[in-house]
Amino acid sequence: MCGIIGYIGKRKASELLLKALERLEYRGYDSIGIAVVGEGLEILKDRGEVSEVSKTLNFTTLEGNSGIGHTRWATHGAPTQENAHPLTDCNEKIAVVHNGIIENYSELRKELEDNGHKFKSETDTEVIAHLLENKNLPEVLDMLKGSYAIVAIKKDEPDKLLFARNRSPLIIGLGAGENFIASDIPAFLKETNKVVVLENGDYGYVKKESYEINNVEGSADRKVQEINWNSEAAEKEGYEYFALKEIHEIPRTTENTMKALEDLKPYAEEIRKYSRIMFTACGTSYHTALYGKYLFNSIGIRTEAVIGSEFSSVTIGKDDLVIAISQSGETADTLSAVEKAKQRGAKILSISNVLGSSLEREADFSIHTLAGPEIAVIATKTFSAQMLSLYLLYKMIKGEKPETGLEKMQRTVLKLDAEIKKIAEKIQKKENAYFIGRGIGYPLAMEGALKLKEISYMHAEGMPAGELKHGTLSLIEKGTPVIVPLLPEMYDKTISNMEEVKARGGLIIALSWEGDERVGDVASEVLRVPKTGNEEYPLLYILILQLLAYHVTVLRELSPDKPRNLAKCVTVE
């Protein structure tokens, strides 16, 4: 959710903090704030995005070599100047930034107010600052219930940053004579690629030449890791938006994953051992899970897929394998599902894109996707990488070689961009759109609808094509966009569903393959990809669906990188 950054060293803190917050804005952009300790503790903050607030507040006027910053995705308290982080204590000698939710903040706030503390915001975070007035960090942590990544700075101790982590990500970045602490690696990747990933229960401090990590359960020894992403991977590199850049990076992600094919073999062998596979995930990752469900069920492996927040109703045991999927590896509902599964004796295989994530640490086995940093809030290349990982596992279990040249086919699909934009121009003023598919095309329809509605704000719904006539057909009228990813599997039945739409005047946009002539008799528009196999088409079609959502969004003069009310990493339940 929220973006956190802390710096301590020899350089001007405010300049580094501001640049880091620009890189972290995908985690929240309701408000922004920076606190720096120089001659005193100075804070500048306000509601709004980094670019607009920095113009009015001029953050770089703050002088000092240590400080903290925050970009917010609101949970407790509306996006206002008063609720923006950092939050301070009564005497404004302590500043705190926080990601997560303090579940018992109401009781703590009442107790503090009864003891004379004056609050200036509606946030749960402010209680932390007031508690730190009279207590040390371990004592404060003993009083907090909930999830948190906390970084604090004190006017009277400018040589250190305090930190604590519980169920919200926090990473230390190690430099030469300077150190960083952030909620995500891209914040400081231009400055250093040496990191220490903190774990649940960790707390301590960071100084410019050293750091100390303790844990509520005892001593903590966390290894230093080197991140192999280059800093340019977290920059736009000439693209107008990160979303477009990241869609265009999908072929490279595919190529990197195919090179690491041998690394997946142990996981394919592991999957064969279990009587049942249970996928759990949320949002886009849940659509990956549905794709995997279709793949594995097709070869006789009993497989189910359950949304993370609904996992408590599942019956599961020690003979089951849970495959938990999360782009960030920090999705709260997915982690909660994993915790329940482990309590019942199931084994966990995780798929995530962030090295050292909470999900990876909780799992018995882990697949790390090779998508590199993804900055836009919407999942594009990470979704493709997740699907590809499951596709390769499926092929290994089946004893078949994967399709060669997938990355070349994906590059061919990207050349359809101009055609896709023309279709986007036809539908960008519509109020509703429907995505329908059968078999393995159904999760793709769900994902296409999600992409369109989350960034363009057009109402979009994805469903099995056969369900159209059980209610939704009443909403189809002249010009209503209906997007159909066609597959060889159940092709005739899907064409029949398209005929139902055509009879009501709907605008049918079909995704098909070279050589499929029949589709042109039914569809209003056809986008064709290279001919391949049934299971491979989703790996090509997804680029079309993402580009369609992108172009509709830009035509509506909206940002595809920062949709309203959404954040990249959902660390609250």
Contents of the next structure:
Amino acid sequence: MCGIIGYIGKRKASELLLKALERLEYRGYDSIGIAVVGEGLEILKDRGEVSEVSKTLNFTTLEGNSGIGHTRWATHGAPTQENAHPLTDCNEKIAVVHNGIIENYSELRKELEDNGHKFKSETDTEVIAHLLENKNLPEVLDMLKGSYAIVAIKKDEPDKLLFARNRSPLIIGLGAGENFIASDIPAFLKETNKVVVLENGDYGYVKKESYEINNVEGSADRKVQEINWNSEAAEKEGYEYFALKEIHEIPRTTENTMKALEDLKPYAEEIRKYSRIMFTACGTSYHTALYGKYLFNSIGIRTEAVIGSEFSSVTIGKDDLVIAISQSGETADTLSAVEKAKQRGAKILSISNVLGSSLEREADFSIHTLAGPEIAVIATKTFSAQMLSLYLLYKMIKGEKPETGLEKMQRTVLKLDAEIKKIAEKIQKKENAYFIGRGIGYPLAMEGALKLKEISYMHAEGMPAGELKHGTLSLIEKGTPVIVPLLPEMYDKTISNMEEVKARGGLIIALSWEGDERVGDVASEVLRVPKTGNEEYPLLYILILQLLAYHVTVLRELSPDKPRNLAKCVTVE
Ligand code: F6R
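Having seen the form predicted alone, the form predicted together with fructose -6-phosphate:
Every chain and every other molecule in the complex is listed next, the one we just looked at coming first.
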């Protein structure tokens, strides 16, 4: 959710922190702030995005070689200047940035206020700054309940940044004579690719030449890892938006995944051992889970898919394998589902895109998707990478070779961009859109609708094509856009559903393949991909659905990278 960065070294902290905040903004953009210790402790912060706030506040006037920064996704307290991080103690000697939620903050605040502490914000975070006035870090952590990644700096100890992590990610970046600490690797990837991933319960400090990590057992030894993401992966590289760049990176992700095909084999073997597979995930990742459910059930593997936050009602046990899918590996709802599944004896296989994520650490086995860092808030290339992993596992279990040349076909689909844009122009002023699909077209319909609504704010619904006539059909009127990812499986029935829409004047936009003659009689618009198999079409259609949402959003003069109210990593339940 919120983005955190800390720097300590020889260079001007404010410049590095500001650059890091630009890269971290996908985690939250309600407000930003920087605290630097130079002559004293100085803080600049305000509500708004980095680009807006840095026009009015000149962050780089802050002098000093150590500091902390924050981009906020508001949980406790409105997005205001007062509630922006860093938050300080009574004497403005301690500044704190935090990601997560301090569940017992109201009791702590009351106690602190009774003891004369004066609060300036409505945030849960501020209690940490006040507690640090009279207590050391481990004592403060003992009092906190909830999830947190905390970085603090003290005016009187400018040579160190204090940190603590519990269920919110925090990573140390090791440079030469300087060190970083951040909620995400892309924040400092331009400066160093040597990282130490902190674990739950870790706390300590970072100095410019050293660092110390402790946990309940005493001093903790965490390995230094080298990240092979290149720093350009976290830059726009000439694209107007990260979202567009990341959609265009899908073929490369596919190519990389296909090269590492052998790495998936042990997981295919593992999946065979269980009497039931239970997928769990949220949002877009849940749509991958639905795709996986259809694939696995089709080869006789008993499979279910449950949204992370709905996991409590599930019957699960030691004969089950839970496959938890999460781009970030930090989604609180998914992690909580995993915790419940583990308590009941199930084994966990994770599919995540972030190395060393909480989910990877909780899992018994982990598949790492090879999409590279995804900066736009919406999941695009990571969704495609997740689906591809499940498709490849399915093919392995089935004992078939996967379709070759998928990346080439995806490149061909990207060439439909101008056609997709024309369709976007036709629908951009509409108030509602419906996405319908059957079989593995259903998760795709769900995902197409989610993508469109979350960035363009057009109301959109995805549903099984056969369900339309059970209620939603009453909403279809002349010109209502209905988008249909058509598949060879249940083709005739889907065409009948399209006819029902056509009869009511709906604007049917079909996704189909080269050589499908019939679709043109029913659909107003047809976007055709290269001919392939039923299970492979979602891997091609997804590019169209993502580009459609992208173009509608840009035509509506909105940012596809930063939809309102959303954050890349949702670390609250
Ligand atoms: C939509 C989107 C979200 C995430 C969801 C789960 O574009 O990105 O719906 O898919 O918040 O996030 P992860 O995959 O990180 O668990």
